[in-house]
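Only one chain is shown below, in structure tokens, and it's the form predicted on its own.
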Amino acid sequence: MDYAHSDTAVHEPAARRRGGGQPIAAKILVAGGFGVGKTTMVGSISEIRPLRTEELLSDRSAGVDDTTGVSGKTSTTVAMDFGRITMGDGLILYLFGTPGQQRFWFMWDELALGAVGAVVLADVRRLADSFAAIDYFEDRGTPFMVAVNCFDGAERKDPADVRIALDLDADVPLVMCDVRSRDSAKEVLISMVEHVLARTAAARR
């Protein structure tokens, strides 16, 4: 398993950064489809140990898990990946990242629960794969963003073309990332932040 610490400005104690209050924690998803780079994204990030229920792809999964576009991928997330980064200012975000496969979306309802926001990872290879996450959390008014995980090999695509691919409203945030690069990641985090908070003074006014 991954292990990576935080940066010194993430390692500074928040309680001292808040004047000695508790630091604030809140969840977020990592959701997309089958071999997006959920797992990758909570393992680069995190700045704990991270927790993952993989399981080995077998013959048995042939015919129902789609691996067009990752025909190497040899592991699958059965039940969740969880970390944890914390940013400046006291804020703890704890990740748990979703399983992709269609078979364990039940999880997904369990995992949503007390969840802030959500970040749905996307591959331009397999675009078709994050509509299912994408009405998941517009039917539940989760606020989310698509982060596009630009893979080796892939085609580079201009943002305007994807956003208009997903069919997704203007005021929800598209970037392009490398989940592998801890710094592509907290970016994305700090995306997924300020939009959760632009949504709340939003809706509050």
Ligand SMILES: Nc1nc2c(ncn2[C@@H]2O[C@H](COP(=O)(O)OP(=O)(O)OP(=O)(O)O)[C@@H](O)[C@H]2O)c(=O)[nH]1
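Positions refer to the first chain, counted from 1. This structure is a prediction, so every number in the text was calculated from the model and none was measured. Rigid core (definition): largest C-alpha set, two forms, superposition within 1.5 Å. What changes on going to the form predicted together with the named molecule:
Relative to the superposed rigid core, residue 130 undergoes a CA displacement smaller than 2 Å between these two forms.
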Contents of the next structure:
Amino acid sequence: MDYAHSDTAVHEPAARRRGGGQPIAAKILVAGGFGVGKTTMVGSISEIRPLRTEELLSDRSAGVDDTTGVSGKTSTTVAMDFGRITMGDGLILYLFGTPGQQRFWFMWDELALGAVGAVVLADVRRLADSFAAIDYFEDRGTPFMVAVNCFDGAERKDPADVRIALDLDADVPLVMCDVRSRDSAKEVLISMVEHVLARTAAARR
Amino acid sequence: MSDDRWLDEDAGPIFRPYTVTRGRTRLRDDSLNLISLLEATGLPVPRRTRLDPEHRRVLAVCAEPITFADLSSEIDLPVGVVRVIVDDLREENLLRVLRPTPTGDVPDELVLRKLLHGLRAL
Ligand SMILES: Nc1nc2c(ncn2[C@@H]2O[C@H](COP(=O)(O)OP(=O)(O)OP(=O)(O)O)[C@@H](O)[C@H]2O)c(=O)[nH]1
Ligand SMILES: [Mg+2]
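For comparison with the form predicted on its own, please write out the form predicted together with the named molecule.
Then the entire complex follows, led off by the chain already shown.
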């Protein structure tokens, strides 16, 4: 691949879109177990847009697929939560809500690259469902935080107990939230960015 | 790449995304991230190259810088299919990546500060 084009292009005043200057894009992942409120969170804070990705089925379909044939590999389309928040200064924050099941980790690998960080949504009644996501980001070194979505009727838990139950490192932020509320979702994202800024500052020292 | 593309000696390469995708579902170019910015180069389509409608639509949408995610959403095809189209167009120098996302790097501090400011102002 010839990169000469891309390199020079960066300095060209190409965009007329948002009053000149290229947009700057940043992304935050919203991960977590089944039904934990990912779609709700992305929808309450951002403009939701359709985005489809494919899931390869060939590995799981017990050998019935002939991958050498005309049909090729079997794949199915998966809708991904995709939200966009356009801010001043040509800055766009993208939110990607990704299913928590291990079979979707192939998506996370790419999504985590260059991300600000990941919000792991957890449901107090099913904390164990967030273990997979937490392990994944811990292993990868992706900055992450845990946001406990407080569903109606769920017992109020002491954040300190949740932290112990999740075996979270002391420096991983943990917040309680109600992702149906825009303000609450916004506070979660603010905590995420503050955490990454603090990490960046600490790394500089 | 050329082995995945149906070639006709007179017509030149013809892109067919659905056919082309089958053989290469893996990432070919890791610099293309969902938030990478893409833009059409504005260079003329080589005379030997015939573009199919999907390729043309991608080029048109990329007339102004747009992220790969927004492009995929706009074109309404799965990300993997759009990736193949983008790769084809890059190969023909019709499309370029303006800001390849540095692999594994979090955004720099200035971007993070702007982000924080922007979020607080929401
Ligand atoms: N009471 C209450 N309900 C919520 C809250 N957040 C989400 N819900 C509801 O819980 C259900 C699941 O929420 P979703 O946002 O679809 O969860 P998800 O993580 O996207 O689910 P999957 O994509 O299926 O894994 C929906 O019916 C929501 O309306 C909350 O904070 N409180
Ligand atoms: Mg969902």
